[in-house]
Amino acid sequence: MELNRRTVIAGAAAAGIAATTLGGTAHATGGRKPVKTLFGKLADGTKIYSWSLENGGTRLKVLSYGGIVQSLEIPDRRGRYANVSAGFDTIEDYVAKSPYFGALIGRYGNRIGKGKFTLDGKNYQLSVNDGEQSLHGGAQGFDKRVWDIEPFTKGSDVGLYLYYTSVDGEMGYPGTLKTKVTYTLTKHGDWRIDYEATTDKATVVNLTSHVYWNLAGEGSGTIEDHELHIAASRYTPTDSGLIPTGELTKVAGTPFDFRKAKPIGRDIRVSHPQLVTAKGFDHNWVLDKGITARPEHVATLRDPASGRTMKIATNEPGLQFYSGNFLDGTLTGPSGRTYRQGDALCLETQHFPDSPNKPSFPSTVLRPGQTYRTTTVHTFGC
């Protein structure tokens, strides 16, 4: 039986541990006002702050650098807490070698082929930082920017407003883009992300979050035994540069079929051309629900050993599942353990990669007078 967060917290309270966090045990406290502490300094002396939030049994730490989720802690079926997000414990590591651990991604999540696109008859050349491709907004994307952060409490919710203004021409993108991202922890421990942006010139935008998940706990080893369900009958195959070919291919009869939950490791080593090229899963799933007015459930991740689960709801049309293929043992997390291939995974809600060059894909164009809005909700349980 899957228990929700309220059941776990109530069980912890019944066991007499409601007022303590000793030993990493779940407790039944309500939301706490976000706490700001100095995390470190950039080379130019810019101070980077960490914001700590807690509500509904979920604990979240966010950095002003990159809007990074530095840690997210949730309890297992026995009420024991673990940080389920890969990352670092120093700003120097985030600056020097982070593969987008926990970061806000923009202006454009995922890849744009050869870093080029045409909009309203004008050609644009973007920053190229992944071979011939532009990845996650270019060499100095939103993940490497310092965000202004304001804490809030609203009813039973606590959270952070994050602001960043990307000037016209930054990383080659047209228009000054004013971005606001809201991180909310609800009274039930859900983590909600609301993205919002406006522009003064026609541009393209595709914002997402790049948390690396391991529900057994950061640094605990492979995610291949995690069970994953994705509500998608099609995916977008890619070429050798991991750029979508433009096809929408059925998942039926392929390793990409996650319509029924299955262990990630079951098919990851199948000799399928797409898996060989990407060294595992690194593809966009075309969600059956399409674009929706409100977030709808699209994926569930479960770790059988701990019992932890994460459900994702979004109004976006796509979901990028990346199985941590390029983790190579050279990075060490806060646990002191190294991250090897497949030790964490990403589930990035999004519009499709290379949409500016694929007219058949849902449009990512934003024009003056319009407001870009998307929402993704992570619901944790066990």
Given for the second form:
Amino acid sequence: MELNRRTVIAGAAAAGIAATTLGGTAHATGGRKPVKTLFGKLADGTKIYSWSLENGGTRLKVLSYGGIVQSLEIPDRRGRYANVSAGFDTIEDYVAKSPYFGALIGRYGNRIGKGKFTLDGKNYQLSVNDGEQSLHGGAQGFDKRVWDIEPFTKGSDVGLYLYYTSVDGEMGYPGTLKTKVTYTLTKHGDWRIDYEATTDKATVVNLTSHVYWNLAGEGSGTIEDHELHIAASRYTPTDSGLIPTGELTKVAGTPFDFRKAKPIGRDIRVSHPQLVTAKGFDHNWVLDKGITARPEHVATLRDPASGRTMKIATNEPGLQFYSGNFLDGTLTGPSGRTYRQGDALCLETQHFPDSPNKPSFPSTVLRPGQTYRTTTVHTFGC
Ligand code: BGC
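Now show me the form predicted together with beta-D-glucopyranose (BGC); what you just gave was the form predicted on its own.
Every component of the complex follows; first up is the chain already shown.
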């Protein structure tokens, strides 16, 4: 947690308010061990647990189904907490109708054209679940799998290790993929995600997280007033199936220019063919920093009304900004309010969509003996 984390606590002390009313226990000095409770059961009786973590003023709830962030609470400039991620309050809703709310995405974030690719001369056909395309790993992606979760506390960090092994051929992908994702809450309230994977056959991998953000609080209405900055001079335009054409197009002079922070709503209704096709923003930005050894700052989201901000740092080369275009008022969140178009947005750090079919894009191939490693850090402030 950045900026006035101290101010909030100091302000609470001055007002004679117990710090627990602001951040729960121990948020100023370090986290406590994650707590596990039963969330619900799948149709086959499998128990799904919810893990609650808290550190540095950030509160996180994670499900063993899909590694889903079911709730992420942070304070506003006056210390008032809100859950800033869209979701549901029952496992049944997640299973039946979730548009990937809060979930871990694998094996491949975003689309692979026609669900086909060729690797080392072999053709693969993936599960197709979005028109002709394979989206977010196919019909039963990592978002619909049960993850093994182990809690940890390390120094001033608290977190969870999430494990899932995807068998050879699952959703059409080659190789047994062993995946470990680490969710860490730091003493500053940052939420860090470390992804790791190994394989026993050459394959492709592109893991990401699909939290739907609304920094004013889930269920509070549109994100069009949020200001967004993306450190990217180019993006990857798509065809009508939302598959990149392969071009890297300059954002200058287009609605896709977020190099200076601007309200999301400012240009979202511009009749630009790319916005018309996607019904808003649903594109991959080519981050100027490229692939980096360490996470570097690439985007900032700010809700001027509450003062809440989120900065994203990653070592990935791409960022999918999806402005919640397909939310249509038919899903109801934990607040009891429906999600309409643009009521939440996703910022998914990634390699570019359809890379397995785009030799000019950075490679997503993972081979036996290599370890896939990427990291994304969300830093909250107000
Ligand atoms: C994609 C959208 C898709 C959404 C699913 C996003 O990551 O870019 O096209 O509709 O996920 O909820």
